[in-house]
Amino acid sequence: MDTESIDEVLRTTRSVRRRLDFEREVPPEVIEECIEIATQAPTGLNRESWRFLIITDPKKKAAIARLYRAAFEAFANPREGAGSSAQRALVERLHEMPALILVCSLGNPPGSSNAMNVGFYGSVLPAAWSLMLALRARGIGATWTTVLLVHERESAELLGIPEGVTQTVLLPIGYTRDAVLRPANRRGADEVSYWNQWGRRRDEN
């Protein structure tokens, strides 16, 4: 196993909102190949409850983009400086993305306990992340965004999503163009890891 290449994909998979080739189609067979990989992700009780809705129709992309803009502006306007230039670039060009992939799950989150909710989302979000990694490995950028969920009911009506299906992550995708993806500046493992007891560092054991 080539761990160096695997580690490079894991370290450099970032949300890509700009430096995308908006004119180049992402072939359907490539999307489906990535979904085949994504569905190898862990899932609770082996339910395979994930569903992937791929949106390429220009009119539907435009309608989704309008809902997305409304949700983004409702969040950004009351907060001075909210919304980075990259986030606003995505809002402006969402309708131009070659494809949008809406990751859904059959059923609804129980809402009654943390354990049940973690189990519900933990059975679909790993597949969404695996999909993003598989796309990255093929030179396709994606953005992990949940802004559309503000208008989940409207998007469900637009896309024919039935009752009892939960929308999770939207992945706008396109081949990268001159994008330089590097590891992010994150805290080290020694800063975010505890051993045997909350707050205890490894060298304190």
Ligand SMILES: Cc1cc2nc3c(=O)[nH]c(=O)nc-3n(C[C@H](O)[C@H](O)[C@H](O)COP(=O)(O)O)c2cc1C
Second form
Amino acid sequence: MDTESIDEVLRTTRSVRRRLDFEREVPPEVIEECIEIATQAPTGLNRESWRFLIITDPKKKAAIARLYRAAFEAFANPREGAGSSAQRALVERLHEMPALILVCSLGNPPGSSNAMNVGFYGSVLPAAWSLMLALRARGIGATWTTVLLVHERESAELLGIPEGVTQTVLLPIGYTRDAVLRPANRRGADEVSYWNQWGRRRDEN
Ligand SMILES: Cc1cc2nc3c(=O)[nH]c(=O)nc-3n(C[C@H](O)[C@H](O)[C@H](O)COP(=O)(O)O)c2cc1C
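Pass me the form predicted in complex with the named molecule as well; I've looked at the form predicted alone already.
Shown next: the complete complex, the earlier chain at its head.
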């Protein structure tokens, strides 16, 4: 296994909103190939409840972009940094993205028990993340977005998504252009890990 390349993909899969080639189509076969890889992710009870809705029709992309903008404007709180310039740039150009991938799950979130909720979302979101990684490995950038869910009902109507199907993340995708993707500045493993007891660092054992 080429650990170095795999680690590179894992470390540098960033949100790419601006440095994209908006003119270049992402071939459908490439999208399908990435979905084949993504569906190797774990799936509760082996149910494979994930579904991927790929939107390339310009009219539908424009309609989704309008919903996304309305949701973003209702949701974004600049004081909390929710309206960063990169996030706004995505709002401006969502309709120009070569493709939008809406990751859905059959069923509805159970809502009451943590175990059931974790099972529900945990059966689809790992595949969505694998999809982002597989795209990244092919030079295709994406962003993990959820703001559209504010208008989930309207997007379901637009896309013909039936009752009993839950939308999760929307990945706007395109080939990267001049994007230098580096590891993010995250807390170290020692800061976010405890050993044997909550709050206890490894060297305190
Ligand atoms: C649950 C979740 C929801 C997110 N929703 C949005 C979104 O609606 N729009 C957006 O532009 N970015 C969204 N992001 C992307 C984050 O802003 C981004 O991951 C974060 O700023 C870190 O940057 P990086 O992905 O480049 O490491 C979301 C990320 C997560 C994990």
